[in-house]
Amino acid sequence: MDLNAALEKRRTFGIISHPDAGKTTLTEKLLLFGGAIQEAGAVKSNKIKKTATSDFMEIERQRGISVATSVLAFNYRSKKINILDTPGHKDFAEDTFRTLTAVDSVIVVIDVAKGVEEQTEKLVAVCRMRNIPMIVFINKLDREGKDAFDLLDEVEQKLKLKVCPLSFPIGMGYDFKGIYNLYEKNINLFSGDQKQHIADTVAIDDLADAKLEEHIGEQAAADLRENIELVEEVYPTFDRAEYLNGTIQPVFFGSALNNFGVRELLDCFIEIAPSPLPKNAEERRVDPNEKDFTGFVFKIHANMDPKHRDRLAFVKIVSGTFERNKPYLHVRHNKKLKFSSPNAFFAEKKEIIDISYAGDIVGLHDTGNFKIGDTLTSGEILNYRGIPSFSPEHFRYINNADPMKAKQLNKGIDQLMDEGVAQLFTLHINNRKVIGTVGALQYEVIQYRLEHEYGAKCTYENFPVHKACWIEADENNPEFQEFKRVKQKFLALDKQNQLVFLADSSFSLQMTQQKYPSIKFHFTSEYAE
């Protein structure tokens, strides 16, 4: 297939969301959609996730949560969809941070009862960054919730977006009739006393026209055209070109459970969202039509086989075409490596394949070469934007409870901070190992993992920080010679052997930030804009 036709069939996007705001629900209907799937209640099942199921995932069954990225991809349209489903428990927020450096754009699902949360914050901030592009999802229309011009407002202020309803709601909960669609101009109807049917869509070209009384009644249509004049009024018409430089964003209504306003959603969003987009390397920018290939690791996934621990690297293609058994350049060993079985993920099966294009996420089996943010290309030397590790909310020293496995033990936390599951800091003062990680539920998955995979044990002690900076500084500032004197206790390295100061609470680090003015104080470790 020629590369230009190849990158205008794809679209590869995440969905994030707070936990139990419905994004698996919703990922599974896209997937029944797409054909990739016949039944619901595959992707809950783990049916479609079993390849991502490993010892650890225990943690995952007990808590009724997802622990990891998966990767899925199925056609629709004549268009080659990737989605890239992330945790949206907070515990496991890195894991999704990382896989935002690898969508071109995103989904936001919102529970209409629960609005805006404090996780969807998080994420969309790490998007809004980025500028990538984001459609709102606004889900469980079936139940009793919030006002749609309120959940508007809200996610306008929470959020910070700049949002376009392309869909509203008729009613909602018990009273809940359709979904008028904005984009196509016609209604979705629903009938059934479960509302699982969608009985007809009507198109409605006039919202005047006395054809809507006979649908929804008279009370619903005097409502709908209330609130599609105020809609009109308020907010902005959608401007693709807006949209794709995160300027704008689009919102739609529905309720994924009962497949309402899904298959709207998906048909706008394959017809807006990008295809696969230029990348920033530290050398230049890359454009995804040129023909040698390049890409990076953003996911490192151990285990994926229990019986074989193995080790997959997912690598999110930039630009170019990926050939099985054809030699790439490993840019930071400066090594030539061939891949004989590289994967591809299309719903509940990995397939090897001999041929991907930009914007298609491989797996490619790991000895240990890989670490997060590593580069491969057909040979130019190119480094991609590291991807960054966020300050850490929970600081612990990690011991050695075997001495006799102290060697497997460093290997072990090695290998699992090149996952990315934590991060490593290495107190200046003494040497001592500190895990910093997002949730404190990455103990327990570092405990675990280092007895069962590398048969060692470590217990935690506790470590008072408030945050992890990184520091920018002039080395022969003579304020940074004394900055290092004073606050020397409080100094550690990462494992990329950047320096870091871990502030014991949040008045202290006011007080340094003061004190030292010429230095600067970074909540993530990449800063370099």
Ligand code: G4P
The other form holds:
Amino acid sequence: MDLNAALEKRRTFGIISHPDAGKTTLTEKLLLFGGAIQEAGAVKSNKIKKTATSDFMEIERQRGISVATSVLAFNYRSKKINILDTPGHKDFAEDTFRTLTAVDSVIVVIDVAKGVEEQTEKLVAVCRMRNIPMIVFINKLDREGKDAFDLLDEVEQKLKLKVCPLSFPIGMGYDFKGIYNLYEKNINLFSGDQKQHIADTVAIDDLADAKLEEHIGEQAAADLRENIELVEEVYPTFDRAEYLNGTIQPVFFGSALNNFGVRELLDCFIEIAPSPLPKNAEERRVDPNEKDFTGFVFKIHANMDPKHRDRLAFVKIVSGTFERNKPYLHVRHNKKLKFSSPNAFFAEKKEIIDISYAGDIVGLHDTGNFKIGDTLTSGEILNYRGIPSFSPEHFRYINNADPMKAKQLNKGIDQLMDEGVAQLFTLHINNRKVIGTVGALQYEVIQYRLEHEYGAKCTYENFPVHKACWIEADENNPEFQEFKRVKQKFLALDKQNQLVFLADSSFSLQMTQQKYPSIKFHFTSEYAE
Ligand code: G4P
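Cool, the form predicted alone is there; where's the form predicted in complex with ligand G4P?
Okay, now the whole complex, with that chain kicking things off.
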């Protein structure tokens, strides 16, 4: 296939939400529409349930499922759709942030009753920072929830978005009658006590038309006219360019579980969502239609079989085509590598493929060559950036519990960090290792995996840190020299050998910032972006 034609067809995106808002259900419904699965329930949830904290088998089982659902691809109306799965569990938020570097757009799912929740706020903030085009889907309209206008206000205020409703609910919960689609100018009516079916789709070019009353009754018709008038007065009209540059966000209402509003969402999505976008490397901007292959690793998944320590590296193809058995340059190692069995992903399977195009994800078997953020190219020296680390929330010393297995422990820690399971800091003062994680669950995952995959045992010890800050300063600056001397107890190196200040409280961080005004304290590891 011609590269430009392939690009035009591709839509690579992620669905983000607070756990339980309906991400898995929506994903499944999209796959059903795409004909990629035949029945609901076929896609296993990739979420780590709350009960998993001490249930290692459950974690392992979930890891297995998440390989299968990491990338779900299907064709819909001549478009090739790649959904990149993002774990909903907050302890795995870092994985989600990284996956967001590989999407070209996102759909944000919000529960109509709960409104904007914490995890959604965090994830949307990351998307906003990167100007990722976003569509909002307000879900569970079959249940009683917040008033639609209140919700739109909440989305604007909490998520700092500029919304543009493309559909609007007619009633809600018990009185839910259907959805008016401003984009297609029609109404989907729902029937049945259980509201399980789309009864009818009625084209309504003009809301003044008396047939509106026939279909939804007088009161609902009057309300709808009033609501739509307000929508048209208050909210901007949809403009694709503004959506694509991240300045407005279309909103849809529906119920994923009942299939309400899902087709409308999907139909609009494939029309307006971007095909693969250019990406900045340190050296230059790379366009997807350049014929030479470039791509980067955004996720690494360890194999389920502990005896074979091979891993699957997920590469987003940024430009050109990736071909099987062709040598590509691993830029960080300055080494050519060939891949004889690259995987492409379909609904829930992976298959060996000969060629993949920009926008697609390939899974490469890896025996320890890759770490997250690595760039592969056809030969050019190029480094994609934009996979920053955020300050972890928890910090613990990691100790070796079996002196005979120090080598295994170090290797295990190294590889798990390459996979991005957690962050490693080495203290300046005594070289002790500190593991930083987003959630407490990761410590158990690390301990379990070190033992089962590497034969090493570890224990942890609390290390009270409020926040890790990446330090930027001029080496010759006397103030920096003093800072290093005074604060040496709190200084560490991250895995990239960048200097990090581990502040023990927000007060001490503030004081330190005030005392050393010429030093910059950054809250992510990639601060130049
Ligand atoms: P997540 O991936 O965002 O965590 O959410 P998920 O799709 O698993 O949905 C969370 C719960 O919300 C599920 O119920 C799901 O059935 C329900 N749900 C999703 N969409 C809708 C909707 O449109 N209307 C209503 N009423 N419920 C919806 P559960 O009981 O937690 O799980 P399950 O046992 O049904 O799988």
